[in-house]
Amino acid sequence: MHNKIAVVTGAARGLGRAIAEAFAREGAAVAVTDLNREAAAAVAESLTGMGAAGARAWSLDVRDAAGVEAVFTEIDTALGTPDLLVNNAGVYPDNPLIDMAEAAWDAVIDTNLKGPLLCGQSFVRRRIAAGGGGSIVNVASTAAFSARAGAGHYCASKAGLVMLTKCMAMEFGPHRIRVNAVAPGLIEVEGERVSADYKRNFLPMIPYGRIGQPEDVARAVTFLASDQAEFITGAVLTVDGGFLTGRPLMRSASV
């Protein structure tokens, strides 16, 4: 990725973060982007000793249009046109439907959803300009197509950033602009709000035996972004080690 700019949303930590430091780790410059600029500096000054290109730091609301614009802009200036754009910036609270206020499905949405087509439009924009080619990874999960209780709105958004993914990659594809998107299962994030009971829980139903790591991620995203998978669009690569198989329930062998 040698001659590559990358732009990460959600990257101060996480998944996010995992994904900036790969892409530095193979050469690019990073934009790294993410609601608290503080710690996205942080994030950027780590990355010049990993071997990234250049990396800078900027505060993104991705539900912001005019934001989105204007962050653009400035990625223009300090490092160049983006070749890739990774879509990873999420919210994920629990909050039961039937007590769901309209203001929880409204954050939910507007940045899991919302956010990957204001920063999708914008990258894409100035691909164009620039004669096309450059890559788009959205960070989907498996609860697109698993659902969980307590996160209508996640799964929900979810799915439609997966039917998004898919129709940015038709409508780019004639740019010669790939879209593809990752899709994890339970990833063992630093600071998360999950109990033991649901990891412990969890831990059955995947076939793979463990609990999924930033890296397991980050390199699924790095192969998607890369030109090795220059003939892949409009996919989406579930990192799960096989939860979405199915379940482990054996029937009885009596009738």
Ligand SMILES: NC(=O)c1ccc[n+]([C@@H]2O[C@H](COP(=O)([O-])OP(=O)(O)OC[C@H]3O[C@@H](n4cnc5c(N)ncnc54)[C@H](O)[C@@H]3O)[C@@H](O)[C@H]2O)c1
The other form holds:
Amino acid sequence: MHNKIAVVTGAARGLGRAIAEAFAREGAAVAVTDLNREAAAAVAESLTGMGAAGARAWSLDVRDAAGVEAVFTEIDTALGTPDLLVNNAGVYPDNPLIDMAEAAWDAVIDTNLKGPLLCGQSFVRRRIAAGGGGSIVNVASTAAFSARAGAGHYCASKAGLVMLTKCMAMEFGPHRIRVNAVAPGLIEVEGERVSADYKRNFLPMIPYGRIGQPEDVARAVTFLASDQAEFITGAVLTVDGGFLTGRPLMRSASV
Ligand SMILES: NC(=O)c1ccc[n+]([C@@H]2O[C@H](COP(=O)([O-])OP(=O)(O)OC[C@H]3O[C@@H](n4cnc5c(N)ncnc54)[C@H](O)[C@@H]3O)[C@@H](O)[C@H]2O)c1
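Here we have the form predicted alone; I need the corresponding form predicted in complex with this ligand.
Everything in the complex follows now, all chains and molecules, and the chain you saw is the first one.
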């Protein structure tokens, strides 16, 4: 990743932070972008000590087209034209469909689906102007393939992101820009966004027997972003300890 410049959205904490750290350890320069500028700045500061060729923080709301374009222009000036983009920023509130407010639906779709399009556009226009090449990794979810009660907007946004990944791969391939997605299962992140009960009940559905860690996802993202993955585009890599493989119930067992 030496000589590479990576932009990571939603990089102030959780998976985004781990992805930014993984790029830093590989020697890339990293643009740490997030709604929360203060937390992003703290992450950027820590990356330099990990080996990043450079690290800067930007306040970025992926839902805001003009803001996205302005930040990419600033990144160009400060770090250079980005080679890699990770569309990680995402939200996952619980809102049952029966009485989901329009604003709740819009907030999730705008962040998780429109955001990757807007960032992708600003990224790809610059890659094409620079002569092509580059790589996008979209952070989808196993929720793209397996419905979760209370998360209709989230599941739809991630299913949409999987198809957007394929459409981007199709349109950007002629410019040698690869576009792939990771689909993480349940991953342990700081904070209380997922209850202990939910985690306990989820665990038996993971054949590998543990909940994922942000670094599990970060390794898959850096692989897909790297030249090691040349000729891989339009792919979705699940990082879920086998959760999506099927039901862990034997018909003959009494349950
Ligand atoms: N944690 C999991 O179990 C899990 C599983 C599958 C997929 N994912 C996906 O991984 C991504 C990161 O999830 P996480 O668990 O690390 O979440 P998180 O809440 O810990 O971190 C998300 C970050 O995104 C930022 N953000 C939110 N809205 C934004 C916006 N409009 N513009 C810019 N930044 C914004 C937040 O400020 C936060 O720093 C999301 O896309 C999520 O859907 C997470």
